[in-house]
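What follows is a single chain, given as structure tokens, in the form predicted alone.
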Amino acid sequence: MKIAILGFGTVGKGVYEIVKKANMQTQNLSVSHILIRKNKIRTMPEMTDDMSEILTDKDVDVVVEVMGGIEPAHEYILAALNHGKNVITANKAVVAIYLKEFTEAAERNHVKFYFEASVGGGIPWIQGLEKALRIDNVNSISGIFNGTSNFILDQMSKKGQPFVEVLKEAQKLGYAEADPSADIDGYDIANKLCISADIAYDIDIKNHQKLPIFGIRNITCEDVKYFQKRGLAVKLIGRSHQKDNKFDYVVEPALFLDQTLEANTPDNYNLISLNGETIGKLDFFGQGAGMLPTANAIVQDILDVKERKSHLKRDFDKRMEYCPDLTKGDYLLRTKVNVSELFKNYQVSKEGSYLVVHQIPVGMMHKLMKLVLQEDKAAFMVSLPDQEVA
């Protein structure tokens, strides 16, 4: 089976390395093309800057897209599918927007579109979710989807270092990009949660980045120390629930009791959970990113194509209503401005330097927090344990 790799960054090199090592399962795999940017020097015989060379090569069975971003990844994936190539990707940003379109194109052309590595890196989360869905309705998804933010919060907790210092360390170690916005502002998690919810509920979420998202940019050492005194750990999480014909979706900092799995997820690890009607709570833990864990997931998908293993069929056409008030909870809010008028419809109490907003719908809390941030750009909020579905 011949493979073309689009992009030769960290993950692309990882795929090449695994395929080249060749064991009993991968010995019949080979990389025939590596797409590089125009005018970049070719340092390997497989390299090309001409996408049409890959599309017209009848011997190419699988195209692996690891370029990242939306375009030209979207264009190249569609072109490969329409040329009868199976496509594997780790690109959560493009999958979150175009999952339905890619799935339909693959079906139309009698090929496969697989994307295990787009959520959870080396964790078999997508296939685990699909397996649960063969029997159960999955009524909730939650977890730590982003290793960079988890590393930052874990190091702040262990070492008491300021956010900015730990972020620099994460960048030095390669966990965070030069522009870390996607990780620390929650948009990376939003993409992964969107993909997960689309599969779980068989829907096609539109404009998911307009839904409630709040990151960790404003967290301080004092916040972390205060939470620790209360026996709580803070994590940046993604959550979604469904009930009847409604679903919700949120990315936000959340507090967990010290003895929970979430509180004890260290460094750059991920912990993603689902809840099914018969299986109950099912947790998936492991390396959520990195060259070889992510490449491993890609090669697993390639082997599924080679062995003609079908994944769960989804049409992504179920009609469900996004309901920002589906879940209620308690929040801690730190701000220097007077917010009594903003939160007049909710019970608010004082706790040290924080306000506790009691039993407020999650969507409303995020809506009001945007107004708080207009007056106080350093304000911070975090959800307390035990949110409830209304």
Given for the second form:
There are 2 protein chains.
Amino acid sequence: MKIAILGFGTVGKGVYEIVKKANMQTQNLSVSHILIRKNKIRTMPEMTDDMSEILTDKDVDVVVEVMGGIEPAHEYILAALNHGKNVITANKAVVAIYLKEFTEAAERNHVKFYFEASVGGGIPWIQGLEKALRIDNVNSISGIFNGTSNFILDQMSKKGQPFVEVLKEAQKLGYAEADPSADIDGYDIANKLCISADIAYDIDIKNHQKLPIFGIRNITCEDVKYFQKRGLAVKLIGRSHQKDNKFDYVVEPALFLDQTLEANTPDNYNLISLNGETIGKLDFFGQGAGMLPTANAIVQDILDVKERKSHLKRDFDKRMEYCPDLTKGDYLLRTKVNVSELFKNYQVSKEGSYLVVHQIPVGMMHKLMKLVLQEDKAAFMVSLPDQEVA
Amino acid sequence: MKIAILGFGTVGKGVYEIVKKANMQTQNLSVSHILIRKNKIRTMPEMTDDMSEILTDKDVDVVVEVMGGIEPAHEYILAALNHGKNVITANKAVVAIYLKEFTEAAERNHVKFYFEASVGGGIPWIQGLEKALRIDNVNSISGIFNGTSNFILDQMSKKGQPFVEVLKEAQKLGYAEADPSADIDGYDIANKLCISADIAYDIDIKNHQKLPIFGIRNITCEDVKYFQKRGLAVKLIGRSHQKDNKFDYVVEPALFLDQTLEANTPDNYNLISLNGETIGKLDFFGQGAGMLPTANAIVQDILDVKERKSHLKRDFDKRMEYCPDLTKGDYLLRTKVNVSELFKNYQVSKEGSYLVVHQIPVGMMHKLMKLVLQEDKAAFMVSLPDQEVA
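In place of the form predicted alone, output the structure of the form predicted in complex with another copy of the chain.
Next comes the full complex, this chain leading.
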């Protein structure tokens, strides 16, 4: 089976390396094309800067898209599907928006569109979720979906270093980008959460402008120390619930009791969980990013195409209402401004340097937090354990 | 697709219940036969005490064996395969011995033999392992494979209660059998570890008399308290490594640092892990037993048969040498007898009420422990973190 790789960054190189491994060669896989940018130098015979060469080559069975970004990834994926190529991608940004369009195009052209690597890197999360859905309704999903933010919070906890210092270290180690916003402000998690919710509930969120997001940019050493004293660990998570044809979703810092799997997910690892009717709580832990784990997930999808293993069929056209008030919980809020008027409809108590806002709907907390941030750019909030679905 | 269930205990009833669920009925599944014992009263129309009725009914596509025990489970599984029925079982005892025989019989008869539920209950462990093996050599597997022993150790840690008291509570809750030996002496884990190692290394352990096993019967409150003071949690685990065509395996109490997933696996949950070349460490956490989770795993296998999803093909005929000295580590040993002669070849130091045996091969430690037990029936040992493969 011939594979064309679009983009030759870390993950693209990983795919190339795994396909070259001895036990993969017995599978009769080989990389025939590597698409590079127009002005790059071709250092390998497989390299080309001409996408149409790949599209028109009848021997290419699978196109692996690992360029990242929205365009031209979206255009190339669609073109490949429409040229009768199976497509596999690790690109969460493009999948979060175009999952339904890609799925329909694949169906129309009798090819496969797989994207295991787009969420949780090497963790078999998409397939685990799809498998659970063959039998169960999945009532909630949640997870530490982003390794960079987890590395930062873990280092802050273990070494007591301030956010900015740890971020710099993460950038030096190659864990964080020069512009770290996607990782620390929660947009990367938002993409992965939307893809997961699309599958879990068979919906098409597509444009997730409503999704409440709050990142970890404002967290301080003192915050982390205080949480630790209370026997709690802070993690940046994505979480979604469904009930009675309504769903919610949120990206926010959350506190977990010290003796939970979440609290003990170290370094840049991911932990992703689902809760199903008969299966109960199921958790998947592993490398959520990195060259070989992510490439492994891509090659798994390639093998599924080769072995004609169909993934769960989803139409993404169930109607469900996004309900920002579906889940209620307690939040710790740290701010210098007086918020008594803003939170007057909720019970608020004082705890050290923090306010505790009791039993506030998640969507409302995020809405009010936006107003707090207008007055106090350094304000921080974090959810306490034991949120409840209404 | 018509299903015959052999045995109608907890798991059999769970399978019946899940198949009756609305979204399963659209899958066109139904239970046509339930095999009960000769002198039991037939309370449902599907019940029969005649195995040959099931074998000769051409409409039966899948036989689900959930009787437990070796015979007649072994005989019935073989008969069903030889009559052209797909067979799915949750019976680890029979799979641990006859995996190769069943696999060959299934192949010969062009049917499937699946056994996801036999290890880790509802956790998709077998399939997760098989999936990893499509790409990677798996270098080690390990896990908290038994919920009952984990419940006991967890309760001892959290409540400070003695072993015997917690065992009684577990029996009252239905977590432990009247004869708890399989759970607390490690035989249940041994079966699950052997099945996992058979798959991981493509070998046929079959008769695992060589496997070093040490259970938790002798653990005391004081042991647990001491470990906690040292920042360690004790778990009864199964573990196996491979290197250079050699493998080892062991069932033993092991200490884990407080901030590990293992240490934080609560109640009767299971946590099973693999380490692969490109995928790294991958962990699966969930309900390792119980009616619905185990039945869920069985119905997943039924759906794989229905959707013609083949599992990894293994012949179980690779030659690998069992090497009891492959892994070395430190052990804590508590005994009243003088063991200085017995352990004279190893560095031994004193630590509170314990001896620390340094860098001893796992197989040797278990061998010497057997001799210690002859003199001191209450002796206890536990491995310290950071074992190393030679």
